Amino acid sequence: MVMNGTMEKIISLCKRRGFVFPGSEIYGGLAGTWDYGPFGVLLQENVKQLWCHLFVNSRDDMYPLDAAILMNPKAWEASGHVAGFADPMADGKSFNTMFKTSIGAGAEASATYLRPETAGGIFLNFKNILDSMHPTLPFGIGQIGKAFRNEIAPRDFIFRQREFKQMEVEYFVRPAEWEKAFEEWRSLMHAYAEVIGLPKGSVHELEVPESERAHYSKRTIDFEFEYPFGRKELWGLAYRGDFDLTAHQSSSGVDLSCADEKSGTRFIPHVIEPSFGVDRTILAILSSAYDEDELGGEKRVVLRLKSSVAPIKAAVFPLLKNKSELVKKAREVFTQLKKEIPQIMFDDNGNIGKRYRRQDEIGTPSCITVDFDTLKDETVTLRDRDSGQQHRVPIRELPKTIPI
């Protein structure tokens, strides 16, 4: 991975190739704002779609949820956010990060906030998930949503931003389980890093010191990652103790505790929370797969994105753009393949090398080329990115040849 000067090379890749846009730039801009292009869509989607597999949808023990962003004040207040959210400012006094804003109109108006973490939405619907769907202990509810934090220096392109996304899990376990859960979840954080493409071995644990811990966390690990700006926490893996429910249920007053099966007797849960920042993910994602190398005697630049995140599995070429019978045989293989591969392209701007070329910068696993022989015998050539190699598959073989 190079180091000098990669995260101003990683922002101009991103503008210039449709993953990442500056916020409000025809009016210069919004600090701590990023907009999400064409290709940073499809990235951003392919990293969601994973947790969710991984953490969600192949096990049995968990619930998905999407709360709502706005909720009502007294939820904040309860769980320390209004008296405790703040950051120091530079003359020592503390700024309150939420985003707060009001409903109603006039003298109606009620004051409330932005959500500045999805876990909220996610403990007031915890008595929801129970009564509905009628879990056993251990269980968990897993989001994705947008957040909000009145950053005073957003900064580091999308790894600190005003508005961001997260990837949260709350599960839910008896008290003396606690410890074998957080060993579970935090195995599944690394097997995650290798699913999305991490190199083995850039996410680093960092024991949390009580001193430095969330006022509700009995134990916390930072997951690590070495960004071009230097080290700094990509997720975050917690044990929150009753500390939510209990101070919800004696807030609102209604009963959030679970009965035990053998006993009985009613408890509160235990929780664990592995917490992961969309952005910063992706920018970890990014920061890994950017390289510079020569290829054919040329400089190029490359993201060697793993396929499973990569924006584009494969692209479709004719190899001259002004054969109609080569960009219609072309044409022909990308709707075919399109139906078994959504993420594919058809590409003809330009020659062919500067087609490869624009395929490497946006990290393409694979480059499918129709010439002249496809016409005669079916088959096209197949690149691969990482090594510039080429061979001829059989147009019916690229579904099960091309890596997605």
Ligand code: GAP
Contents of the next structure:
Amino acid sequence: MVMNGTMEKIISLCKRRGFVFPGSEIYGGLAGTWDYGPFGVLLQENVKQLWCHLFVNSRDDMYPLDAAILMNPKAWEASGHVAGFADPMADGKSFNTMFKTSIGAGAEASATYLRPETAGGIFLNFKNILDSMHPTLPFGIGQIGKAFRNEIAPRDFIFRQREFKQMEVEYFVRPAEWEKAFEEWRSLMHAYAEVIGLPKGSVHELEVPESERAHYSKRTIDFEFEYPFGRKELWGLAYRGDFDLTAHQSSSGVDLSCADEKSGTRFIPHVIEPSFGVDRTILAILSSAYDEDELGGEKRVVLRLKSSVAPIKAAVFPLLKNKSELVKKAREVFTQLKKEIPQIMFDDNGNIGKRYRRQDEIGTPSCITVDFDTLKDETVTLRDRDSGQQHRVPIRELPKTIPI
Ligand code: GAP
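Go ahead and give the structure of the form predicted together with the named molecule, now that the form predicted alone is out.
Below: every chain and molecule of the assembly, starting with the one above.
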């Protein structure tokens, strides 16, 4: 793997601090797979929750879905993936990157695929959403889940994997309204970049020429990010027209059209698809947050994560671990605070300097220290990750003072 120094440092931090581990490591690994450890899981949960909030839960025209990864293989024939989801190989032959698997035993066994995009399950449930939720156009369906691609050359840490996660929206519109919806989702995608703390101007749009678009797309914008290994695709926004619903309607024989109330005619809605890779989002967050600086004459590694994505919002320490009254009080502060802010941590390991370094490395925005003054006046010191500055705060004011 060709990487510059920053990627090696990020990969090393991810392993050292429990964010991401190489898949199947004790057996020598399995190319294209990575396992998320405790802090990686928390970071990922934040990324997903912020996505769900912005794109699904805060809107009344969006419906969440969790469809099966295994689907009837006819769906992948209809969608064009069996014929066209291929990676050109060096010798000019092409190779279908869908993972084949078999269902059932013996002669009864039949072949199918692990889904290469979560979108497939959304199109197959279009009619179920129409019939159960009775939405009016425009409306959309959002889904987060795993996708699988037998990439010829998985690389660049979690950037290109064989098993990864997507967050996708299929937004169904009247054909004449596609451009308006495309523009709305385009600006919402930039809003999401801001919500998760990607630096302003770090996400660039690339209009994908027709010759490079996926077989289903009439227009695609790639949202690219300046990764340590170069500017690469982070997310995609595609106009899939009526390609998918028309294909599934003719292949399944099930009517997937909607009625036009004015004219009384029926038509197949068109679809706008904002598609996000969870792992590429996490890598963008980690690579923009990774920093090294000097604080109080000491070198440190710090993840300058926005508090909204930080796996741990605050850590609580007793100043000295061998003073039982400090440990007891710190535990009390921790237990109380955890009721209001679940993503907090208690640490009394090593000296206070080491604890700060550990929290800086995992991007914890605030550290709270219980010292001898706390026992007298119910205040603690609150230390800011980025500046290292500390000030005293009454314990009761912590929940509203700590950025979350
Ligand atoms: N439904 C549309 C679709 O799947 P795509 O551009 O092939 O479009 C969407 O994939 C997003 O999924 C990408 O922008 C990227 O974030 C993520 N992605 C795709 N392949 C990936 C891989 N091998 N490893 C990690 N993420 C991947």
